[in-house]
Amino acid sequence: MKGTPLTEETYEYIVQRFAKKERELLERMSARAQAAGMPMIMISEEQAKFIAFFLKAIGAKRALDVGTLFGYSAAIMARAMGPGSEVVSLEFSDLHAKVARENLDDLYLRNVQIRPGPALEAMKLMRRESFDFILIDADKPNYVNYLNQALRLIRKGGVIAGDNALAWGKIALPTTGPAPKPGEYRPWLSPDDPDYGTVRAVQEFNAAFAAEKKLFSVIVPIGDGMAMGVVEK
(Lines of atoms letter the chains of each structure in order from A and count residues from 1; the text may use other names and numbers.)
(Lines give C-alpha, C1' and ligand atoms only; values in the text may rest on other atoms or scores of the structure.)
Protein backbone atom coordinates (compact mmCIF):
# COMPACT_ATOMS: atom_id res chain seq x y z
CA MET A 1 0.00 0.00 0.00
CA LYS A 2 1.30 3.45 -0.90
CA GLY A 3 1.78 6.14 1.71
CA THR A 4 -0.90 8.72 2.47
CA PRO A 5 -0.53 11.83 0.27
CA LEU A 6 0.52 14.89 2.27
CA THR A 7 -2.00 17.66 1.69
CA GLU A 8 -1.61 21.24 2.92
CA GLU A 9 -4.21 20.52 5.60
CA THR A 10 -2.39 17.42 6.81
CA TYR A 11 0.91 19.28 6.79
CA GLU A 12 -0.53 22.07 8.94
CA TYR A 13 -2.02 19.48 11.28
CA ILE A 14 1.43 17.95 11.78
CA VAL A 15 3.18 21.30 12.29
CA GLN A 16 0.58 22.73 14.65
CA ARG A 17 0.65 19.67 16.91
CA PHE A 18 4.25 18.51 16.64
CA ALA A 19 6.48 21.23 15.17
CA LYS A 20 5.22 24.63 16.41
CA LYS A 21 8.54 25.45 18.09
CA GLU A 22 10.40 24.55 14.91
CA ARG A 23 8.14 26.91 12.92
CA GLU A 24 8.65 29.71 15.44
CA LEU A 25 12.42 29.22 15.23
CA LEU A 26 12.33 29.22 11.43
CA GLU A 27 10.32 32.46 11.34
CA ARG A 28 12.74 34.09 13.78
CA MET A 29 15.90 33.02 11.95
CA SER A 30 14.61 33.57 8.41
CA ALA A 31 13.69 37.21 9.15
CA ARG A 32 17.38 38.16 9.38
CA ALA A 33 18.16 36.13 6.25
CA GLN A 34 15.40 37.81 4.24
CA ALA A 35 16.63 41.23 5.35
CA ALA A 36 20.06 40.26 3.99
CA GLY A 37 18.57 39.21 0.66
CA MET A 38 19.34 35.52 1.13
CA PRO A 39 17.36 32.71 -0.57
CA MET A 40 14.80 30.88 1.54
CA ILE A 41 16.23 27.39 1.05
CA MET A 42 16.14 25.20 4.15
CA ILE A 43 14.71 22.03 5.64
CA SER A 44 11.00 22.22 6.43
CA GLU A 45 9.55 22.41 9.93
CA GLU A 46 8.54 18.76 10.09
CA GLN A 47 11.96 17.73 8.79
CA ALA A 48 13.52 19.83 11.53
CA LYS A 49 11.46 18.09 14.19
CA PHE A 50 12.28 14.70 12.69
CA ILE A 51 16.03 15.43 12.74
CA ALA A 52 15.82 16.62 16.35
CA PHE A 53 13.84 13.52 17.30
CA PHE A 54 16.34 11.30 15.53
CA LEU A 55 19.40 12.88 17.12
CA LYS A 56 17.89 12.47 20.57
CA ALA A 57 17.02 8.84 19.78
CA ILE A 58 20.60 7.91 18.83
CA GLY A 59 22.20 10.01 21.57
CA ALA A 60 24.27 12.01 19.06
CA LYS A 61 26.84 14.45 20.43
CA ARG A 62 28.74 15.55 17.33
CA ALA A 63 27.12 16.45 14.00
CA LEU A 64 28.30 17.84 10.67
CA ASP A 65 26.04 20.22 8.76
CA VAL A 66 27.10 20.47 5.10
CA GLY A 67 25.41 23.70 3.99
CA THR A 68 24.71 26.33 6.67
CA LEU A 69 22.76 29.05 4.84
CA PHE A 70 21.24 31.06 7.71
CA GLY A 71 21.85 28.38 10.35
CA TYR A 72 18.42 26.77 10.79
CA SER A 73 19.46 23.12 10.53
CA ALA A 74 22.56 23.80 12.66
CA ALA A 75 20.40 25.39 15.35
CA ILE A 76 17.97 22.46 15.29
CA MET A 77 20.82 19.98 15.74
CA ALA A 78 22.57 22.02 18.43
CA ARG A 79 19.38 22.34 20.47
CA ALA A 80 18.51 18.66 20.10
CA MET A 81 21.93 17.37 21.15
CA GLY A 82 22.19 19.77 24.09
CA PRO A 83 25.06 20.65 26.45
CA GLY A 84 28.41 19.08 25.72
CA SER A 85 27.62 18.59 22.03
CA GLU A 86 29.12 20.17 18.92
CA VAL A 87 27.82 21.02 15.46
CA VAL A 88 30.34 21.81 12.74
CA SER A 89 28.59 23.71 9.96
CA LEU A 90 30.15 24.36 6.53
CA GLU A 91 29.18 27.36 4.38
CA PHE A 92 30.72 28.59 1.14
CA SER A 93 29.31 32.14 1.29
CA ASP A 94 30.86 34.62 3.72
CA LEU A 95 27.56 36.54 3.84
CA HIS A 96 25.57 33.43 4.68
CA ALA A 97 28.10 32.45 7.35
CA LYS A 98 27.88 35.94 8.89
CA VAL A 99 24.08 35.90 9.02
CA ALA A 100 24.09 32.37 10.44
CA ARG A 101 26.57 33.38 13.16
CA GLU A 102 24.38 36.35 14.11
CA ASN A 103 21.33 34.09 14.25
CA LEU A 104 23.09 31.51 16.41
CA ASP A 105 24.53 34.14 18.75
CA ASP A 106 21.04 35.61 19.12
CA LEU A 107 19.90 32.15 20.26
CA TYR A 108 22.89 31.76 22.63
CA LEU A 109 23.97 28.63 20.78
CA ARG A 110 27.70 28.44 21.46
CA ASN A 111 28.06 24.80 20.46
CA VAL A 112 27.98 25.52 16.70
CA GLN A 113 31.24 26.09 14.83
CA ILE A 114 30.78 27.68 11.41
CA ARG A 115 33.58 27.14 8.91
CA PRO A 116 33.41 29.40 5.83
CA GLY A 117 34.77 28.23 2.49
CA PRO A 118 34.36 25.24 0.16
CA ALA A 119 32.75 22.42 2.13
CA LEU A 120 34.51 19.63 0.25
CA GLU A 121 37.95 21.04 1.05
CA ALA A 122 37.01 21.44 4.72
CA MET A 123 35.77 17.85 4.90
CA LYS A 124 39.00 16.50 3.43
CA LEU A 125 40.92 18.05 6.34
CA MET A 126 38.78 16.49 9.08
CA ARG A 127 39.76 13.39 11.00
CA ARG A 128 38.21 10.00 10.28
CA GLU A 129 35.12 8.70 12.07
CA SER A 130 34.59 11.93 13.99
CA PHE A 131 30.81 12.43 13.68
CA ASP A 132 27.63 10.70 14.87
CA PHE A 133 25.41 12.36 12.26
CA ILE A 134 26.08 14.14 8.96
CA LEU A 135 23.46 16.16 7.07
CA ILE A 136 24.19 16.93 3.41
CA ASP A 137 22.13 19.86 2.17
CA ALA A 138 24.28 21.96 -0.14
CA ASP A 139 25.12 22.26 -3.86
CA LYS A 140 23.71 19.20 -5.58
CA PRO A 141 26.51 18.65 -8.17
CA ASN A 142 28.85 17.86 -5.26
CA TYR A 143 26.47 15.51 -3.44
CA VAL A 144 28.33 12.34 -4.43
CA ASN A 145 31.63 13.95 -3.42
CA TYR A 146 30.15 14.94 -0.07
CA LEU A 147 28.89 11.39 0.40
CA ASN A 148 32.35 9.96 -0.23
CA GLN A 149 33.86 12.22 2.40
CA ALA A 150 30.96 11.62 4.80
CA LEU A 151 31.65 7.87 4.65
CA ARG A 152 35.18 8.59 5.85
CA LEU A 153 34.04 10.95 8.61
CA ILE A 154 31.11 9.07 10.11
CA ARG A 155 31.60 6.61 12.97
CA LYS A 156 30.35 3.04 12.82
CA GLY A 157 26.66 3.11 13.70
CA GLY A 158 26.42 6.80 12.78
CA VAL A 159 23.96 8.14 10.22
CA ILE A 160 24.40 10.07 6.98
CA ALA A 161 21.41 12.00 5.60
CA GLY A 162 20.96 13.78 2.27
CA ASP A 163 18.15 16.30 1.79
CA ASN A 164 16.13 16.79 -1.42
CA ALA A 165 16.32 13.09 -2.23
CA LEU A 166 13.03 13.39 -4.14
CA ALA A 167 14.35 16.32 -6.21
CA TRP A 168 11.23 18.48 -6.02
CA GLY A 169 9.05 15.62 -7.21
CA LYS A 170 11.13 15.05 -10.35
CA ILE A 171 13.41 12.27 -9.10
CA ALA A 172 11.71 9.47 -11.06
CA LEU A 173 11.65 11.29 -14.40
CA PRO A 174 14.01 9.89 -17.04
CA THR A 175 16.78 12.35 -17.87
CA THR A 176 18.46 10.37 -20.63
CA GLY A 177 17.32 8.73 -23.86
CA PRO A 178 15.30 10.14 -26.75
CA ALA A 179 12.82 12.96 -26.14
CA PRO A 180 9.11 12.21 -26.61
CA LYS A 181 7.91 12.64 -30.18
CA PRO A 182 5.44 15.44 -30.96
CA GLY A 183 2.04 14.45 -29.59
CA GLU A 184 3.49 11.58 -27.57
CA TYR A 185 2.92 11.68 -23.82
CA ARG A 186 5.82 10.16 -21.93
CA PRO A 187 7.32 11.32 -18.63
CA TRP A 188 10.70 12.84 -19.37
CA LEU A 189 12.82 15.67 -17.98
CA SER A 190 14.03 17.94 -20.74
CA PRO A 191 17.58 19.33 -20.65
CA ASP A 192 15.86 22.72 -20.99
CA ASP A 193 14.21 22.29 -17.59
CA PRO A 194 15.89 24.65 -15.07
CA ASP A 195 16.18 21.77 -12.59
CA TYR A 196 17.73 19.34 -15.09
CA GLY A 197 21.29 19.50 -13.77
CA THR A 198 20.35 19.30 -10.11
CA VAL A 199 17.87 16.47 -10.68
CA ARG A 200 20.56 14.49 -12.52
CA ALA A 201 22.95 15.13 -9.62
CA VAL A 202 20.42 13.93 -7.04
CA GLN A 203 19.66 10.84 -9.13
CA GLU A 204 23.37 10.00 -9.18
CA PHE A 205 23.58 10.62 -5.43
CA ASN A 206 20.62 8.33 -4.70
CA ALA A 207 22.10 5.62 -6.90
CA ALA A 208 25.44 5.86 -5.09
CA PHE A 209 23.71 5.97 -1.70
CA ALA A 210 21.60 2.88 -2.43
CA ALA A 211 24.57 0.94 -3.84
CA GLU A 212 26.98 1.78 -1.01
CA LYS A 213 27.71 -1.47 0.85
CA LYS A 214 28.68 0.38 4.02
CA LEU A 215 25.19 1.87 4.33
CA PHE A 216 21.86 0.37 5.40
CA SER A 217 19.80 2.97 3.61
CA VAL A 218 16.30 4.27 2.95
CA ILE A 219 14.54 7.36 1.61
CA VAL A 220 12.24 8.90 4.20
CA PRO A 221 9.42 10.72 2.32
CA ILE A 222 9.40 13.77 4.58
CA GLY A 223 9.75 17.29 3.17
CA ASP A 224 11.46 16.88 -0.20
CA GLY A 225 12.71 13.47 0.90
CA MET A 226 15.74 12.49 2.98
CA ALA A 227 18.07 9.67 2.03
CA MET A 228 19.29 8.18 5.28
CA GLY A 229 21.83 5.47 5.91
CA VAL A 230 23.21 3.79 9.01
CA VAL A 231 26.91 3.13 8.58
CA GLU A 232 27.92 -0.51 8.90
CA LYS A 233 31.69 -0.48 8.46
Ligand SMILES: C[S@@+](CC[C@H](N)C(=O)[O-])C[C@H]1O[C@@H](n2cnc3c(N)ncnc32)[C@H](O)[C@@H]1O
The other form holds:
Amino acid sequence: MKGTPLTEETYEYIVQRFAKKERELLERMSARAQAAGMPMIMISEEQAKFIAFFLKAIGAKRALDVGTLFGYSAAIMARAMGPGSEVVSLEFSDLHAKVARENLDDLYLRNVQIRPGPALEAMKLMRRESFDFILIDADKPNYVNYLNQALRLIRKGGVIAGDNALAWGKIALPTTGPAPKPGEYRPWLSPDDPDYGTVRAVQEFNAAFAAEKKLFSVIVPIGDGMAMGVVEK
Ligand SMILES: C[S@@+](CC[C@H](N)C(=O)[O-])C[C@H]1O[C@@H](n2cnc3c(N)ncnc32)[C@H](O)[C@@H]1O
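Form predicted on its own done, so how does the form predicted together with this ligand look?
The next block holds the full complex; its first chain is the one shown before.
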Protein backbone atom coordinates (compact mmCIF):
# COMPACT_ATOMS: atom_id res chain seq x y z
CA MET A 1 0.00 0.00 0.00
CA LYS A 2 1.43 3.35 -1.05
CA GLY A 3 0.40 6.42 0.94
CA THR A 4 -1.99 6.48 3.90
CA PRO A 5 -5.33 4.67 3.63
CA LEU A 6 -8.29 6.91 4.47
CA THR A 7 -10.08 5.33 7.43
CA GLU A 8 -13.40 6.60 8.83
CA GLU A 9 -11.46 8.15 11.74
CA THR A 10 -9.03 9.96 9.45
CA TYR A 11 -11.91 11.18 7.30
CA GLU A 12 -13.70 12.57 10.37
CA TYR A 13 -10.47 14.18 11.55
CA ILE A 14 -10.13 15.99 8.20
CA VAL A 15 -13.78 17.07 8.09
CA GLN A 16 -13.84 18.28 11.71
CA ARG A 17 -10.74 20.43 11.24
CA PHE A 18 -10.94 21.50 7.61
CA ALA A 19 -14.41 20.93 6.15
CA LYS A 20 -16.97 21.73 8.86
CA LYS A 21 -18.68 24.39 6.76
CA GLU A 22 -18.87 22.01 3.82
CA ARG A 23 -20.50 19.40 6.10
CA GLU A 24 -23.03 21.97 7.40
CA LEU A 25 -23.86 23.01 3.86
CA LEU A 26 -24.27 19.39 2.80
CA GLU A 27 -26.58 18.64 5.72
CA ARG A 28 -28.70 21.67 4.90
CA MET A 29 -28.95 20.96 1.16
CA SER A 30 -29.34 17.18 1.38
CA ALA A 31 -32.31 17.39 3.77
CA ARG A 32 -34.55 18.73 0.99
CA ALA A 33 -33.14 16.18 -1.48
CA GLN A 34 -33.72 13.27 0.87
CA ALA A 35 -37.29 14.41 1.48
CA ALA A 36 -37.74 14.36 -2.31
CA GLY A 37 -36.34 10.80 -2.47
CA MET A 38 -33.19 11.78 -4.38
CA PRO A 39 -29.99 9.69 -4.32
CA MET A 40 -27.04 10.82 -2.19
CA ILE A 41 -24.42 10.69 -4.94
CA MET A 42 -22.80 14.09 -4.51
CA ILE A 43 -19.10 14.88 -4.08
CA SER A 44 -17.72 14.24 -0.59
CA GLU A 45 -17.24 17.03 1.98
CA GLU A 46 -13.43 17.05 1.92
CA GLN A 47 -13.57 16.95 -1.88
CA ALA A 48 -15.91 19.95 -1.79
CA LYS A 49 -13.37 21.82 0.35
CA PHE A 50 -10.58 20.84 -2.01
CA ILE A 51 -12.53 22.11 -5.05
CA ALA A 52 -13.27 25.40 -3.25
CA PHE A 53 -9.59 25.72 -2.28
CA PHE A 54 -8.54 24.98 -5.84
CA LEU A 55 -10.94 27.51 -7.42
CA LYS A 56 -9.67 30.20 -5.05
CA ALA A 57 -6.05 29.28 -5.86
CA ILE A 58 -6.56 29.70 -9.61
CA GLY A 59 -8.81 32.76 -9.20
CA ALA A 60 -11.65 31.09 -11.13
CA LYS A 61 -14.70 33.20 -11.97
CA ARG A 62 -16.68 30.96 -14.31
CA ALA A 63 -17.32 27.25 -13.73
CA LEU A 64 -19.31 24.56 -15.51
CA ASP A 65 -20.96 21.88 -13.37
CA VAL A 66 -21.97 18.83 -15.46
CA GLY A 67 -24.60 17.07 -13.29
CA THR A 68 -26.41 19.30 -10.76
CA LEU A 69 -28.20 16.77 -8.47
CA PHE A 70 -29.42 18.97 -5.57
CA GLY A 71 -26.91 21.74 -6.21
CA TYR A 72 -24.13 20.90 -3.73
CA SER A 73 -21.11 21.09 -6.07
CA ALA A 74 -22.65 24.17 -7.74
CA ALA A 75 -23.10 25.91 -4.36
CA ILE A 76 -19.57 25.03 -3.29
CA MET A 77 -18.16 26.51 -6.49
CA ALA A 78 -20.37 29.63 -6.43
CA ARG A 79 -19.40 30.38 -2.83
CA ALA A 80 -15.70 29.80 -3.44
CA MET A 81 -15.56 32.04 -6.51
CA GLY A 82 -17.53 34.83 -4.82
CA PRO A 83 -19.02 38.06 -6.15
CA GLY A 84 -19.02 38.56 -9.91
CA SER A 85 -18.67 34.84 -10.60
CA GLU A 86 -20.98 32.46 -12.41
CA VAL A 87 -21.69 28.73 -12.29
CA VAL A 88 -23.53 27.06 -15.16
CA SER A 89 -24.98 23.74 -13.99
CA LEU A 90 -26.44 21.10 -16.33
CA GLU A 91 -29.20 18.70 -15.29
CA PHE A 92 -31.72 16.57 -17.19
CA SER A 93 -33.95 15.54 -14.29
CA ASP A 94 -36.77 18.05 -13.67
CA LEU A 95 -37.00 16.97 -10.04
CA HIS A 96 -33.26 17.38 -9.42
CA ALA A 97 -33.22 20.80 -11.12
CA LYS A 98 -36.23 21.95 -9.05
CA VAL A 99 -34.77 20.81 -5.72
CA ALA A 100 -31.39 22.35 -6.63
CA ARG A 101 -33.03 25.68 -7.52
CA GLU A 102 -34.88 25.75 -4.20
CA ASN A 103 -31.67 24.93 -2.33
CA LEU A 104 -29.69 27.61 -4.18
CA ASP A 105 -32.43 30.23 -3.69
CA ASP A 106 -32.40 29.48 0.05
CA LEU A 107 -28.68 30.24 0.02
CA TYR A 108 -29.19 33.43 -2.05
CA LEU A 109 -26.90 31.97 -4.71
CA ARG A 110 -28.35 33.74 -7.73
CA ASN A 111 -25.10 33.32 -9.67
CA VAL A 112 -25.87 29.66 -10.42
CA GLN A 113 -27.71 29.11 -13.66
CA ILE A 114 -29.30 25.66 -14.04
CA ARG A 115 -29.75 24.66 -17.67
CA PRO A 116 -32.29 21.85 -18.10
CA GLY A 117 -31.98 18.93 -20.52
CA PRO A 118 -29.28 16.47 -21.58
CA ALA A 119 -25.87 17.84 -20.62
CA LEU A 120 -24.12 16.81 -23.83
CA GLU A 121 -26.62 18.72 -25.98
CA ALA A 122 -26.33 21.77 -23.72
CA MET A 123 -22.53 21.69 -24.03
CA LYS A 124 -22.71 21.31 -27.82
CA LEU A 125 -24.96 24.39 -27.95
CA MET A 126 -22.38 26.55 -26.16
CA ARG A 127 -20.74 28.66 -28.82
CA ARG A 128 -19.14 31.73 -27.32
CA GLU A 129 -18.80 30.48 -23.74
CA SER A 130 -15.62 29.72 -21.90
CA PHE A 131 -14.88 28.40 -18.41
CA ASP A 132 -12.00 28.46 -15.92
CA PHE A 133 -13.04 25.14 -14.38
CA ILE A 134 -15.26 22.29 -15.56
CA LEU A 135 -16.47 19.51 -13.23
CA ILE A 136 -17.74 16.41 -15.04
CA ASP A 137 -20.02 14.40 -12.75
CA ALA A 138 -23.00 13.03 -14.69
CA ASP A 139 -23.66 9.77 -16.61
CA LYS A 140 -20.43 7.79 -17.00
CA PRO A 141 -21.05 6.43 -20.55
CA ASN A 142 -20.92 10.04 -21.77
CA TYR A 143 -17.72 10.93 -19.88
CA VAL A 144 -15.46 10.81 -22.95
CA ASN A 145 -18.02 12.92 -24.87
CA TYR A 146 -18.11 15.43 -22.00
CA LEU A 147 -14.31 15.53 -22.03
CA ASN A 148 -14.28 16.33 -25.75
CA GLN A 149 -16.75 19.18 -25.26
CA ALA A 150 -14.91 20.39 -22.15
CA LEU A 151 -11.68 20.63 -24.15
CA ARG A 152 -13.51 22.97 -26.52
CA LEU A 153 -15.01 25.11 -23.72
CA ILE A 154 -12.14 25.43 -21.23
CA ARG A 155 -9.91 28.48 -21.40
CA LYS A 156 -6.14 28.09 -21.79
CA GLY A 157 -4.73 27.49 -18.32
CA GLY A 158 -8.14 26.30 -17.09
CA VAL A 159 -8.78 22.96 -15.40
CA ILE A 160 -11.07 20.04 -16.29
CA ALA A 161 -12.00 17.59 -13.53
CA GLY A 162 -13.81 14.25 -13.72
CA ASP A 163 -15.37 12.78 -10.57
CA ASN A 164 -15.47 9.03 -9.76
CA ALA A 165 -12.11 8.47 -11.43
CA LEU A 166 -11.56 5.52 -9.06
CA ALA A 167 -14.93 3.98 -10.03
CA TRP A 168 -16.05 3.05 -6.49
CA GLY A 169 -12.76 1.21 -5.90
CA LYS A 170 -13.14 -0.93 -9.04
CA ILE A 171 -11.07 1.11 -11.48
CA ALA A 172 -8.11 -1.31 -11.52
CA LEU A 173 -10.25 -4.42 -12.14
CA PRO A 174 -9.83 -5.82 -15.64
CA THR A 175 -13.12 -5.63 -17.55
CA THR A 176 -12.32 -8.46 -19.91
CA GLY A 177 -12.81 -11.54 -17.74
CA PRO A 178 -15.12 -14.46 -18.58
CA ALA A 179 -18.53 -14.84 -16.95
CA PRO A 180 -18.11 -16.24 -13.42
CA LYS A 181 -19.03 -19.71 -12.29
CA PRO A 182 -21.55 -19.73 -9.40
CA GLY A 183 -19.92 -18.61 -6.14
CA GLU A 184 -16.56 -18.04 -7.83
CA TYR A 185 -14.27 -15.26 -6.54
CA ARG A 186 -13.30 -13.09 -9.47
CA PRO A 187 -10.85 -10.23 -9.43
CA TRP A 188 -12.26 -8.88 -12.68
CA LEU A 189 -15.55 -7.57 -14.05
CA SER A 190 -17.42 -9.52 -16.68
CA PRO A 191 -20.17 -8.06 -18.87
CA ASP A 192 -22.89 -9.60 -16.69
CA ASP A 193 -21.71 -7.55 -13.67
CA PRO A 194 -24.07 -4.62 -12.94
CA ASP A 195 -21.08 -2.27 -12.58
CA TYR A 196 -19.40 -3.41 -15.80
CA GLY A 197 -20.67 -0.59 -18.06
CA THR A 198 -19.95 2.28 -15.70
CA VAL A 199 -16.53 1.01 -14.60
CA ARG A 200 -15.56 0.38 -18.20
CA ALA A 201 -16.72 3.89 -19.16
CA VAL A 202 -14.61 5.46 -16.40
CA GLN A 203 -11.61 3.37 -17.46
CA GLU A 204 -12.02 4.69 -21.01
CA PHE A 205 -12.39 8.24 -19.70
CA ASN A 206 -9.21 7.97 -17.58
CA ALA A 207 -7.31 6.55 -20.55
CA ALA A 208 -8.49 9.39 -22.83
CA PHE A 209 -7.75 11.94 -20.11
CA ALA A 210 -4.21 10.66 -19.51
CA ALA A 211 -3.47 10.46 -23.24
CA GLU A 212 -4.84 13.95 -24.05
CA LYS A 213 -1.91 16.01 -25.28
CA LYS A 214 -3.53 19.34 -24.37
CA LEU A 215 -3.75 18.32 -20.69
CA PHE A 216 -1.20 17.97 -17.90
CA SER A 217 -3.15 15.57 -15.70
CA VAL A 218 -3.33 13.72 -12.39
CA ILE A 219 -5.80 11.63 -10.41
CA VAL A 220 -6.33 13.11 -6.95
CA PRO A 221 -7.38 10.23 -4.64
CA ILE A 222 -10.01 12.26 -2.82
CA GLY A 223 -13.65 11.18 -2.47
CA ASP A 224 -14.07 8.56 -5.21
CA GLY A 225 -11.07 10.00 -7.02
CA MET A 226 -10.95 13.05 -9.21
CA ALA A 227 -9.08 13.21 -12.52
CA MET A 228 -7.77 16.74 -13.00
CA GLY A 229 -6.06 18.22 -16.01
CA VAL A 230 -4.78 21.71 -16.67
CA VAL A 231 -4.86 22.89 -20.29
CA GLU A 232 -1.29 23.70 -21.24
CA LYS A 233 -0.91 27.32 -22.38
C1 LIG B 1 -23.46 12.40 -9.40
S2 LIG B 1 -24.82 13.46 -9.60
C3 LIG B 1 -24.07 15.06 -9.58
C4 LIG B 1 -23.61 15.47 -8.20
C5 LIG B 1 -23.20 16.91 -8.10
N6 LIG B 1 -22.09 17.20 -9.01
C7 LIG B 1 -22.75 17.22 -6.68
O8 LIG B 1 -21.66 16.75 -6.31
O9 LIG B 1 -23.46 17.90 -5.96
C10 LIG B 1 -25.19 13.28 -11.31
C11 LIG B 1 -26.35 14.13 -11.80
O12 LIG B 1 -26.28 14.13 -13.22
C13 LIG B 1 -27.57 14.02 -13.73
N14 LIG B 1 -27.45 13.44 -15.08
C15 LIG B 1 -27.20 12.15 -15.42
N16 LIG B 1 -27.14 12.00 -16.73
C17 LIG B 1 -27.37 13.22 -17.26
C18 LIG B 1 -27.43 13.72 -18.59
N19 LIG B 1 -27.23 12.92 -19.64
N20 LIG B 1 -27.67 15.03 -18.77
C21 LIG B 1 -27.85 15.86 -17.70
N22 LIG B 1 -27.81 15.44 -16.43
C23 LIG B 1 -27.56 14.14 -16.22
C24 LIG B 1 -28.32 13.14 -12.74
O25 LIG B 1 -29.73 13.34 -12.86
C26 LIG B 1 -27.73 13.60 -11.43
O27 LIG B 1 -28.50 14.63 -10.86
